[in-house]
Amino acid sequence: MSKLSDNFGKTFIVTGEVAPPRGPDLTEYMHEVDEFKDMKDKLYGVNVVDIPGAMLLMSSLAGSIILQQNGIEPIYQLVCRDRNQLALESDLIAASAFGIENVLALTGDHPACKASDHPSAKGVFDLDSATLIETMKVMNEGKDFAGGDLNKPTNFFIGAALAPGATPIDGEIYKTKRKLTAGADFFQTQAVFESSLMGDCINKYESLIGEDIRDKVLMGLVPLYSYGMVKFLRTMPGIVISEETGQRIKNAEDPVEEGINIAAELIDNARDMDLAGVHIMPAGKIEALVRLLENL
């Protein structure tokens, strides 16, 4: 049983995130791994991103194995964009063989999206995130997606994504329910900068679906460190940063410090909402993650 699954619902969960390198030189990645080692007592898992924005990086599987071998519990992100169901199952078998249990199932950004550095790449999308979740559930029962037997069941603790700022929100609510029905054990949200947005999403889910999922949700946080970052994030779908929050960063003597303060307030808000915890995405600013963990 993973540390994440064993503690979920028993304590306030905090997870982090890291990006593997863009190339075979592991020097910088291993430096980040060493920093995460110092934080592992307060973190219940570290996401390893899987080519986000269709921008080339080392595979998340390799990055997750490196974390596992260094005593850090990985949350292996796996996107459907790049692999058919055979390749997805093959990578999942490999992950399980290396003792990786936490997997975040994602559909993945299209190769032609604005951020992509490989816009001519062909998107596969043989499965979507919900059918990938279903695949992991049957693998946990010792079967593959086609009904054949595995030589041993896997033991995946399955995560999915939730976008509280999606519009229309009703579509995101029903998509979330589909993932839950497929077998998702927990959710990590897109970056949230206004706690009211998260609260409205949770309340909308409860009113439409008739159940409360706050005990399965880790609210995503990105510490802001400049007003330029605020302006950039506002161009991304589903991201809401209020004028008040933006002005706090713009007018701060130390924007990094103010960004940490805002994130700390959001952590308190997540506790007040009885969410399962938070997922902190430091966007390359590991020191911001360190500071936030010091106060937990």
The other form holds:
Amino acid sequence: MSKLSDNFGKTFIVTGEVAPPRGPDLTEYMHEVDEFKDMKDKLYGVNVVDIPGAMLLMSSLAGSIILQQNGIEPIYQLVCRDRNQLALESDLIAASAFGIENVLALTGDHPACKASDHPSAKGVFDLDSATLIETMKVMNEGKDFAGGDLNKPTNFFIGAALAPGATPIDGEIYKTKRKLTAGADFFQTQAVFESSLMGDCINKYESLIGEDIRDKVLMGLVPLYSYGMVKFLRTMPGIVISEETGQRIKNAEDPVEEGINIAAELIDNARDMDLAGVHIMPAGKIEALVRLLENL
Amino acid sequence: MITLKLKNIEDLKTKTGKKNLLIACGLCPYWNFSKEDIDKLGESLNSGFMKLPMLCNYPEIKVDSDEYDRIFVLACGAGSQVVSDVLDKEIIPVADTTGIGVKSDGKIRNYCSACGDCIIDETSGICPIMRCSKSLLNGPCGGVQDGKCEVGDIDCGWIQIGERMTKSGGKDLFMSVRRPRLIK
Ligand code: SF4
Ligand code: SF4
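Structure of the form predicted in complex with the partner chain (previous: the form predicted alone):
Full assembly next; the chain just shown is listed first.
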């Protein structure tokens, strides 16, 4: 059992996130790994991103193995954009063989999305988040997606994404239920800057599906560092940053400090909403994560 | 009809020879483009012009192909190949074939990519293969904004599927998991 699955629902969960390097030099990555070692007791897992926004990085499997071997529990992110069924299953077997249990199943951004640095790459999308979740579920029963046998069952704790900022939201809600039916154990949301957005999403789920999902949700947070970052993030799909939040960063003497304050308030909001926890994406500024954890 | 997108004209100009001929299929190109635009294309390529009825019917092409250095074809990918077959000569396509589409309010939209296994009886009569940029069987993805796809200038097909399906009581069908198909 992973520490994440063991503690999920029993305590307020906090997870972090790291990006593998964009090249074979691991020096900086290992520095970050060292920082995560110090935070180990307060973190229940660290996501290792898989070529987000179709911007090339070292493989998330390798990045996750490095965490695992350094005693930090990885949440291995896996996107369907770059691999067919065989490649996904093969990587999942490798992950399991190396002791990795937490996996976040993602469809993946389109290779031609705005952020991409490889717009001519072919998008595979043989499976999608829902069928990747199903794949892991059958692998946990010792089978592969096509019905064949594995020499031993895997032990995946299956995560999925939730996008509270998708509009219209109904499709996202129904899809979330579909992921649960497929076998998702927990959800991590895209970055949320206004707790009302999260609250609306949870309420909408309840009204459309008739179930309460808050004990499965880790609310995604990104500490804001500057007004430039606010402006940039506002151009991204699904990101809502209110006028008030924007002004707080703009008028702050120390925007980094104010960003940490806002994130800390959001953590309190997540507790008040009875969510399972928060997922903090430090966007390269690991100090912000350290500071937020200190106050927990 | 078959939807076409003209290739970059400056790139095409670099492929012209001394004596050029543009052969246009009389059907789909004239549905995609105005007659004026097609005439202009011939002028830009400094080429002679010939319009044939339906290239997909393998018409006779009365051209002495040796007279021309370059033969350009305005047709779908199949029609362009017919010209090459009939003349037994290399040709240069001037348009990209993008799908099978519809025209409404003067706007052309792709509706089908001829995938070989139509499943729109399971998706409220809306094609998830062509009308979702990722051809997802279990959309919408998280990138949808105001009903628009995260890439390209299209309405998210999965939002439309969801709306039509849930309206007619198919909530459970929408929330079910569709597995990849085995296309023979
Ligand atoms: S599923 Fe879509 S692409 Fe395939 S045949 Fe039907 S309409 Fe065409
Ligand atoms: S936004 Fe909609 S159409 Fe675009 S890739 Fe996602 S699900 Fe497909």
